[in-house]
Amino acid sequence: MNALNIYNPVKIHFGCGLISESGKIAKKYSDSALIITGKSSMQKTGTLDRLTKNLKDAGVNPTIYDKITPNPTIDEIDEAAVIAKKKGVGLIIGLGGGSPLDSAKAVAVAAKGNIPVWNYLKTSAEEALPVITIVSTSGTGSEVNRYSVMSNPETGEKPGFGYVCMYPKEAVIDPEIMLSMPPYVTATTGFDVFVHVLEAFTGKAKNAFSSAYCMQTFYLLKDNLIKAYNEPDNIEARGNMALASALAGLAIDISGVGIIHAMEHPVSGNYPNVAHGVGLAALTIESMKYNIAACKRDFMLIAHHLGIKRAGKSDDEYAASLIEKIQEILEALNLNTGLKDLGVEKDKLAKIAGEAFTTMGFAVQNNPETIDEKEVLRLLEASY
């Protein structure tokens, strides 16, 4: 047996109203704090006015950075850090979807750091300003882990970082907020959930912890993700939905992602519009095809824990039967697209190709099947 190193230290405070402790919260760790968001949804459903009145109740005086983009690029980061250190302030709070909580990590590092954040690509960080997550969707589990992923908009290049010092000290994951998700982002968010606990079950780097939070992963999205999306007043499919977006968080943060991944985050890099989720739906089934020989069982055991019925099934039948399954769920969230409709230039693929293994490489060698360059292109070529 392999030995096994876990870790998360991220304090998780998770039931309906809980946004009203986050004043108390970050009064433990300083005085001041810069909130990281996006450019609109905190302020159009009033939870960025809740949060600073939270927060000065508590003696927390806030600073406010709302320049994210859904997909961040260095410069925000940067711009974010050099506020956060001109203000003193002591903590960092991400508040949105992945896209801030991801950027409050980045800021974080670059606040403690003299270099721009582009650099920790290669200079590991050892220390970063506490950041507390507060949630607004169920998606990226990046409340709940250490990984960052940032645009160079110079480059097209959009890679994913992480380290110890960037885990959140606590995560508020409050369902009620995530009431105010349009359909389209709780069926794109929804569906990252899917690819996470997917890649983190099947891939190399598996093990007994991570493949626990995946089991109980595609047991909530089983009756949950199609809910959801159909009925978003639906605050017990809105929590089970929370919990899932948070295991699934867990699970990569122990075991990474793969394939599916490393490919979508160079469309995404070089098209800054393609929402994650959407990149990841039109890039699912074509990869699942080509990993099903190296993972049949592991497919086998989703499509148990899915509902779909063995019914006589072979096993090579019973584990294509969930590539089925999965793009049934896509036409159910209306997320059955190519990477054409996304507006991708098919001359751009072998460059999306290449970029998956130089910003990517870690998930590339941690898909189940091994894959080359010309592999990965032919896939793209397929989900165009």
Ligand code: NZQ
Second form
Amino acid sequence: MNALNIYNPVKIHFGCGLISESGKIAKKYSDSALIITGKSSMQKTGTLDRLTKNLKDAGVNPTIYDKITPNPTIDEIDEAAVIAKKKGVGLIIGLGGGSPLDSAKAVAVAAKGNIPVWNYLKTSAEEALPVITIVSTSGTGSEVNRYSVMSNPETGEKPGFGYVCMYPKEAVIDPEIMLSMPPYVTATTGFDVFVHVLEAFTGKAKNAFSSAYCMQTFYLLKDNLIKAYNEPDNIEARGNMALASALAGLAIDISGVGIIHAMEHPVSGNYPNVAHGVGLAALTIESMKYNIAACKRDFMLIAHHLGIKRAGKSDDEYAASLIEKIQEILEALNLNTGLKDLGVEKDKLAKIAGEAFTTMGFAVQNNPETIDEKEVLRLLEASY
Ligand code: NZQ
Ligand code: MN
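Pass me the form predicted in complex with this ligand as well; I've looked at the form predicted on its own already.
To see the whole picture, the full complex is given below, headed by that same chain.
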């Protein structure tokens, strides 16, 4: 049996209305905080105002950096880190989807050092400012894991990194904040959750701990993914998707992702207008076909957890029925697109295939079926 080391120190607060606890939580760490958020959603919904008021009431002085774009760039992160240093803040608060949350962790590292954040891909970080995450999408799992994903706009590269010091201290998961997600964001982020558990459950680094998180997530997805999309005001479905996001975030913290993520990061790195979840959607079916032989039993188990009836199917047929089910889910979420529909140019596919290996090598290695660059290019072409 393989030895295992399981560690996740994030204190999780889950519940409706819990954003009102943020000030009290923040005060434990510092009297001054830098809020890292996006350009508009948290302002429009009044969530940013609620947070700043709550912080002030608790005696925490907030500074706001609200220029984070989806698929955040290293320039944004470095700029925010300079502000954190100049203000001498003792806490970073990420407010929003995966983009602001990932950025918050990267800022927390960069604010402690004297090098551009990109250099932390090669130089490990031992210390970071404390981070609190207040999540507004149910997708990436960034609220509870150590990962940060950042884009280099000059090269198109979009790697992830994650050191132990980057774990958020506390995560506030308040499903009410997610009610405002438009259908497209609900669909893309919700599908991201599915791919996290698909890849953590089938990858080479899978183990009993991550699989436990994955199995509960499959159950939650079965009843809530499409419901949250069709019934945006259904707080029960929103809450269950928020739980699914966090559980899947813990699963990938333990067991990582696979070839779908390895290919998607260079897609949205080179095409920042592509949302992470729709990039995954375009790549999932062909990747599942490639992997099915290597993880037939896992596919059968997932099919079972998603409630697919076995009814006389052979093992091969039952495993294959999972791919059909995912195709149906993609259609129900209006995410049934190819890379071409997303604006990806055909002559960029070779660059994307190369970057899957150079920037997401650990995910390529974790894929259940061994895969080389030629085969990745073939999958990209088939997903076009
Ligand atoms: O930018 P703002 O104005 O805030 O609007 C956002 C953005 O336009 C909007 N939005 C977010 N919450 C909302 C909302 N609109 C209305 N109501 C709300 N409650 O949605 C859009 C997308 O937001 P973004 O944060 O970019 O989405 P997501 O949560 O999918 O995060 C994607 C990023 O996370 C990375 C991705 O690569 C991508 O950069 N990932 C991070 C991971 C991790 N840390 O473990 C793992 C993932 O696999 C992923 O790679
Ligand atoms: Mn993802």
